[in-house]
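Only one chain is included here, represented as C-alpha cells and corresponding to the form predicted on its own.
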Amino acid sequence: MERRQFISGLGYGLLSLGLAGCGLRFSGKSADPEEKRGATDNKQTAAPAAGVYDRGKLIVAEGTDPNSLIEKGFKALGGIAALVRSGATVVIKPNFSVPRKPEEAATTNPLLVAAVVKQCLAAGAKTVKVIDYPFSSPPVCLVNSGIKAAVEAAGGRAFAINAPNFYTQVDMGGKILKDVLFSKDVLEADVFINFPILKHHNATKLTLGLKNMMGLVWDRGYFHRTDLLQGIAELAAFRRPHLTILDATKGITGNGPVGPGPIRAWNQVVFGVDPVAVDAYGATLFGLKPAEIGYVPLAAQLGAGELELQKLTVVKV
C-alpha cells in the first residue's frame, strides 16, 4: 500500500497530529539525538512466551457485564493464578489508539481492562502496566478512552509509549521486518496480554490481535510503506502473548479504525492463548472467513497459530 494511500484512509487531520508524531524511524538509524539516548543498540530476539493454558481452546464469555465477563473467561481458562504469579510485572496492550469515547465504540472497553487489572493485581502481581502508542495525542487518547481513570482505579498504570526511550532494539529476522525497535515493556514483562477491539479497518478489513500488535513498534509507517500484511504476520511471529483478550462486545462495522462509524454489539469477550485462533475466530463474528483477513493466514503459515477453527475446541460461558 502507498503511504498516500494510507494517509487518506486515516483521513488527514488524524495522520497530521498522529503518524507525524510517530517519527517512521527504523532499525535504530534515526539523527534524532533523543531517539540515540532513548534506543538501545543492543539486538535480541523475542522467545515466543509459553502459554499456560489449553492452546486449543478458546473461550467465548458472552453478556454485557465488564467484571462478570473477565470472572468467567479467566475462571473456564483454569483461574488468573496459573498465569498471573505472585510479584510479577504484567503488560496489557489494549488499543487506545484514537480519541473516541467506549460509546464510540473504537477503542477496547476501559471497565474491562479495569477488570483485568484488578484480576491481575489480585493474584499477587507487582505491577500492572497498560500500554499504547496513540496516533494521534496521546493525553487525549488516555482521557477520551476511559482507559486511564479506569486502570488508575482499579490499581493499575495506564501510559502511552510514544517516545523512543520506550522501544530497543530487536533482531526480528523476518522477510520485511529486521532490526525493530520494540517495546522494552514487553519484553520485560513476566506477562503479556493484548486486549484489542473487534473493528472495522479500511485496509485490512479487520482490526484483532495480532494488528493490535502494531502499537508496539516505533515505525509503524514501515509496515504501510513495505507490505502491511506480511509485516503483521512477521511481528506476530516475532512476540506471541501469554493470552489474547478479544473486546468483542461492540465495535464500528464501518469507517475503522478512527470512526465514528455504525455500531454491533456482539456482547462476546473471547480468551485464547492461540492469537491466530482468536483473531480467526473474530473474523466470523464479522461474517467473514478468517482466510478473508489477510494477515491472519500469513501468520498461521509463519507457525505463529492455527487458523482452522473446527481443530480448536470452542467453550462458551
Second form
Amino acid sequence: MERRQFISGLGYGLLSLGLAGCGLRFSGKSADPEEKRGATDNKQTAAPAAGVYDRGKLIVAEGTDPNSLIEKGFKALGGIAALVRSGATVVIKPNFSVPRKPEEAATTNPLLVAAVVKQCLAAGAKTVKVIDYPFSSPPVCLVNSGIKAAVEAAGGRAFAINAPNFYTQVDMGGKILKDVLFSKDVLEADVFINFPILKHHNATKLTLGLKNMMGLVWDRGYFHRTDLLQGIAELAAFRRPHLTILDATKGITGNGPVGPGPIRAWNQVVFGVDPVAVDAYGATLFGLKPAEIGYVPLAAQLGAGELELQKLTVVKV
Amino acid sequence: MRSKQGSSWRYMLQLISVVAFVMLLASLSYPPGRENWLLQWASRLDPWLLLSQLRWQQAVPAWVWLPLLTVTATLLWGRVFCGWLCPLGAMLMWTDKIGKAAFKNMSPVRVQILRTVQPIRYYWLLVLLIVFALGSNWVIFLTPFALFSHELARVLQGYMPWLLIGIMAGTLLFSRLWCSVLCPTGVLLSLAARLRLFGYRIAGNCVYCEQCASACSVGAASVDTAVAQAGCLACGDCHRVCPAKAISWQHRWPSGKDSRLVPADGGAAAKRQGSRRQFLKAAGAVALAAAFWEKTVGAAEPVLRPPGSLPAPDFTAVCNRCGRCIQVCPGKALQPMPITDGLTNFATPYIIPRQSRCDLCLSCQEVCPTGAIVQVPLDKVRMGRAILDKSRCIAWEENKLCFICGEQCPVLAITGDEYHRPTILLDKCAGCGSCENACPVAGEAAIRVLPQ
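If the structure you just shared is the form predicted on its own, then what does the corresponding form predicted in complex with its partner chain look like?
Next comes the full complex, and the chain you just saw is listed first.
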C-alpha cells in the first residue's frame, strides 16, 4: 500500500508541476486516507482537485453584473487558463433541481453559469457540459431555471442526468457509501466545477456545495434511508471538484430547497478550491456557524477540506 | 374541381395535412407553443367538438366560427372537409388506392358492399347522437382528429396503433367504408351535404359504363340517380374516369327534371313497408346506443387524473382520448389507461405517482381540446390528497433525518417538526405525487397520494 501511495502521490506531484504558472501547492491534505482509497480503488476516477489554484484562498467577488463577477473571480484566482487547458472537457454542476424561475432564487443564476461557460470556451475547452439530476422532469427544470437557454447561447450543452445510463458504479469506500452509481460525465471530465446556489434547506439548514454534489448520484433515497449528513460528507471526501463557485448573489432564506420563499441578496460569488471552506464561508453569510451545517464539519473530519475560516485567506474583489 | 389540376391540388393539400399533423403532434412538447395552437385550430374544424363543448361547457366557445366554416363549406360543396383536408381521410384515400390496385377484380364487390352498408349510416348517426347526448365522448374519440391523434401518440410512445391498422386493413378490402359510414364526422357532414348547392352530376351523354361507380371510394357515384349522393367527397374521381365526359361539377338545385332520377316505382304500400323497416332500424339503433352507453359511461375506478381534470364521472365522459396530454407531459407522468380497465377508462390519462410524479407544469391543460382538463390555476389544483403512514415512515419510526417528502413537495404542503418528522397540510396538498415518488422506503411508499 505504501508503495502505491507513493506512486500515486508522485503522480499528483507531477500533475501539479505540469500545470502552468500556479505553483505547486500540493497540500498535505491530499494524503488523507479517503482520497487515497478513491485514487487506488477506482482507476477511472478519483483525480482529486489538482492543486491549480491556491487551496488556502477564498475569492469573494462582489457586485451584481454576472459577467464581471465571474471575470473578477477568475482573475483573482490566477486566470482560467490555468484550470482549463486547450481541448479540455469541462463539466459544470449548477443547481437546477427545482422548476423555479431565476427570479425565484432557488436555482443557480443562469447568467453566472453562462459566464463561466463562455470563459471556459474562450480558454480553449473542447466541450462544456452543464448537468444536474433534478427532482422534477428535465424539460421543466431546464426551461424554467433559464439554464438551458443561457448555456446554449453561451455555446455549452445543458442536460439532465436523469437516467441510469448517465451513471457508473464506483467504490467510494465510505462507512455508508460503498458501491455508488456516480455521474460518468464528472468522472470523465478534465475539469469539474461545482456551482451551487446558497439557499435554505428544510432538512439540512442550507444547500451549499457539498449538498449540491448529491445531484451526481443516482440513488439519493439511499442517503435519506441511511444517514443523510454522513452520506453528503463521504461524497465530498470521495470526489472534490477542481473548483467550487458558490452563487451567493441571492437565495431563498426559507421554504428551501424547492421554494418559493423569502429572498435575500448578498451580491457575492465565492470561488474556492477547498469545497469545505466555500461552504463554511457560505454558512456565515446566513449568520450561521460552519459547524452548525451538519455535513460541513463531518466532511472536514473526513479530510475533505478546512472548516476553520480563520485559517484561510479571504480575498474580496 | 375539374380535371387533373384539381386533383393535384387536392393531393397536395392532403399531403400537407398528413405531414403537418404528424409533425405537429411529434413536436408537441413542454412548453406547448405554436404546434399546440395549430393542432387546436385543426381539431376545432370538426363540428363534433363544438357539440361536445356545447354539451359539457354549456357555452358557445370563441372559436365557434371554425366548425361553422366546415359546415358552411359542406352546405356549399359537400364533404370537401373529408375529401380534401382530413388527414385520416387522406391516409385512407391512399390505402384505398392501394387496395383497388391490389384487388382489381374485386371492384364490383367493393361497390356492392359499400352500397349495401351505406343505408345504415344515419341509424349509426342516431346511435352516436344518443350515446353522445347521454354523456360519452366515445363519439368524439372516433372523430378523425381525436382518433388520428390518439393513434399517432401511441406510435410516438412506442405502442402499436391497432385501431389505425384495423381501419386501414378494412379500407384495403372495403374501400372507404370508414369515411362513408362509420366516421362520426363523415356521417354528420353527409347529413349536411344533402342540402349542398354544388355537386357532381351526369349532365352529358351517359354511356352507362358504370366506371364512375367503381371509381368512387365512398359509393356515392350512381348512374341511377345522376347526381352524386350526399356522401360524395368532391374528389372528382368519377369525373376523371368518365369516358364520355358526361360528368360535371354543377349547381345541384333545382335537381328534378332528370329522367334518370329514381322512378317512383313503388306505390304507397312500398312506402309503408319502408317506414316500418325504418322504425325497426331506429329502435335497433336506440337499443345499441343504450348498450354502448352503459359500457362507456360506467363508474370508473378512482385514479389520479391530470391536474385540473373534471371530477370523476364527467372526466371519462368528456375526454376524447386524443392522447395529447400524454404526449406533452414532460415527466412522462401521464399514462394511457389500458383496455383492461374497461371501455370507460380506456386510453384516458392517469398518473401512478410511485412511478412518476406530476410536475404541475399544467401543459396538459393547455393542450386538452375538449375541456376534460380544465385550465385551473396551480393553487386550485387538487388531483388527490396525500396520506402518511407513520408506522412505515423512517422519520417517525427510526428517527432518520429523511424529510425527502417535505424537501421535494412543490406546494409546501408538508411541514417538519423539530426532528424533521413530516406532517401533511391537506389544504395545501395538490396531489401531484412528488412525496410518494420520492419516498425512499422500499416497496410501497410511506406517504401515498389517493385520488380525490
